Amino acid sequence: MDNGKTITTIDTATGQAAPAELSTARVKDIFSQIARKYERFNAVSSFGAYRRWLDGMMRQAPIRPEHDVLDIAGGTGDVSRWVARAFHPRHIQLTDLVPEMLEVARIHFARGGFDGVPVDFDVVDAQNIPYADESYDVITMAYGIRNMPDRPRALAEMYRVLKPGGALVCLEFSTPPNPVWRTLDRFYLRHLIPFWGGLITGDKSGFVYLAKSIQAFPDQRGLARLMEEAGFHDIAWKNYTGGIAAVHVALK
C-alpha cells in the first residue's frame, strides 16, 4: 500500500510491487550515463549475437514499404536502422524515454544510417504514448518492456495506437527452456554482464540492475500472456541462442 492506495506497478529489478517512479528514475539515470557506450556494450557482451537476434526480428516482422512504424524504447536506433535497411518503410517514429539515447540515434541519422527513410525522434514514456488511436501499422520494441514498471498499461497503449491488423514485434531477453542453457545464462547474467558493463562504461552497478531485471522478467509464455491480456491475438515467439533472447509477434 502507498498512502492508502494499492500499488499496481513493480520494481523492474525484482518484479515486486513498488511505485513506478522507482524504476523510471533508475532507468533514466542508468541509460543517460551509458548512452554513448551502449552499442559497444551490446556488441561485446553478447559476443556479437545481438546482430543475429536483430536479423531474426526482421525476418519475423510483417513490415511493408507503405507502413508507418513506431519504434518504442528505440534507444540509439539499432532496431530502426535494421528496419530501414530491410524494409524501407514510409516513415519511422523513433522514441525512447531517455533523451541521451535518442541523441546517439540522431547522430546515426545525420550520417545516413537510416538508408534515406524519413525518421522523427521523440522522447516518449511507452506507458503514456502521446499518439492518436490506430496511427501505426507496426510497433517494434527491443529490450524495452522489461524496463517498464507498468507493463499492462504499456502494452495496452501499444495496442491502442496500432491499426487493426497491425503487429507488435518485440525482442527481449527471456528464459532458456533447456536447463543447461539456463545454468549458463544465470552465470552469464550474474558475473559477465556486470563485468563487461563496468569495463566498457565504468558503471558496474547499472549492469547489476540489468542482470537482475532480466532474471525477474517473465519467461516466453509469461510475456505472451501479458500481450494477450492487453488484447493481442495470434501471439507467437521464436527463441534465439537457446532462448536467452526471444522475438514475440502479436497481432491486433
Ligand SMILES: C[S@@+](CC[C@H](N)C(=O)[O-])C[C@H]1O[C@@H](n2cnc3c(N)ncnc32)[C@H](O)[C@@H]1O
Given for the second form:
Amino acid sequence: MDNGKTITTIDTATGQAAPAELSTARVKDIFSQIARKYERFNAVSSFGAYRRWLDGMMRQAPIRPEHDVLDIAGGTGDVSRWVARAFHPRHIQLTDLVPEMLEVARIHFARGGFDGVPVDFDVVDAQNIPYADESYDVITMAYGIRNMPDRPRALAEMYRVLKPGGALVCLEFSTPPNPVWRTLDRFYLRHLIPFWGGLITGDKSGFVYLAKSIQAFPDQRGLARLMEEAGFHDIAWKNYTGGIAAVHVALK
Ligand SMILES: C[S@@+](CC[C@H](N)C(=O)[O-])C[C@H]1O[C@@H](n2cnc3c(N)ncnc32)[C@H](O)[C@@H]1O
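Form predicted in complex with this ligand, following the form predicted alone:
Every component of the complex follows; first up is the chain already shown.
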C-alpha cells in the first residue's frame, strides 16, 4: 500500500511491489548512459551467444514479407536489423523508451543496416503504446519485458495493437531447468556480469541491476502465464543455451 492505494507495479530488480517510477527512472538512467557501448557489451559478455539466440528468435518468428512489424524495447535496433535481413518485411516500427538507444539505431539505419526495409523510429513506453488497435502483424521484443514495472499492462497493450492471428515473439533471459547449470548461470550473473559491464562501459551499477533483474524475473512457465493472462493463446517457448535464454511465441 502507498498512501492508502494498492501498488500493482513492481521493482524490476527485486520483483517486490513498488511504484513504477522507481524502475522507470532507473532504466532510463542506465540505458541513456550505456547506449553507445551497449552492443559491445552484449557481444563480449555472452561470448557471442546472443547471436545464436537472435538466430533462434528469427527461426521461431512467423514474419512474412507483407507484414508490418513492431519492435518493442528495440534499443539500438539489433532485433529489427535481423528481422530486416531475414524477412524483408513491408515496414518495421522500431520503438524504445530511451531516445539515446534509438539514436544509435538511427545511425545504423543511415549506414544501410536495415537492408532497404522502411523503418520508423518512435520513443514509446510499452506500457502505454500510442498506436491503434489491431495495427501490427508481429511484435518482436528482446530483453524488454523484464525491465517493465507493469508487465500485465505492457502485455495487454501489445495484445491490443496486434492484429487477430498476429504473434508476439519475445526473447528474454530465463531460468535453466538443470540445477547445476542454473547454479553456474547465477554465479556468472552475480560476479562476472558486473565485472564485464564495469570493464567495458566504465559503470558497474547497470550490470548489477541486470544480474538482479534476471534473477527476479519469472521462469519460462511464469512468463507464459503472464502472456496467457493478457489474452494470448497457443504460447510455446524454446530454451537456448540450456535455458539461460528463452524465446516465447504467443498468438492473438
Ligand atoms: C537490454 S535492452 C534491449 C534492446 C534490444 N531489444 C536488443 O535486443 O538489443 C532493453 C531495452 O528496453 C528498453 N525499455 C525498458 N523499459 C521500457 C519500456 N517500458 N518501454 C519500452 N522500452 C523499454 C530500454 O530502454 C532498453 O533499450
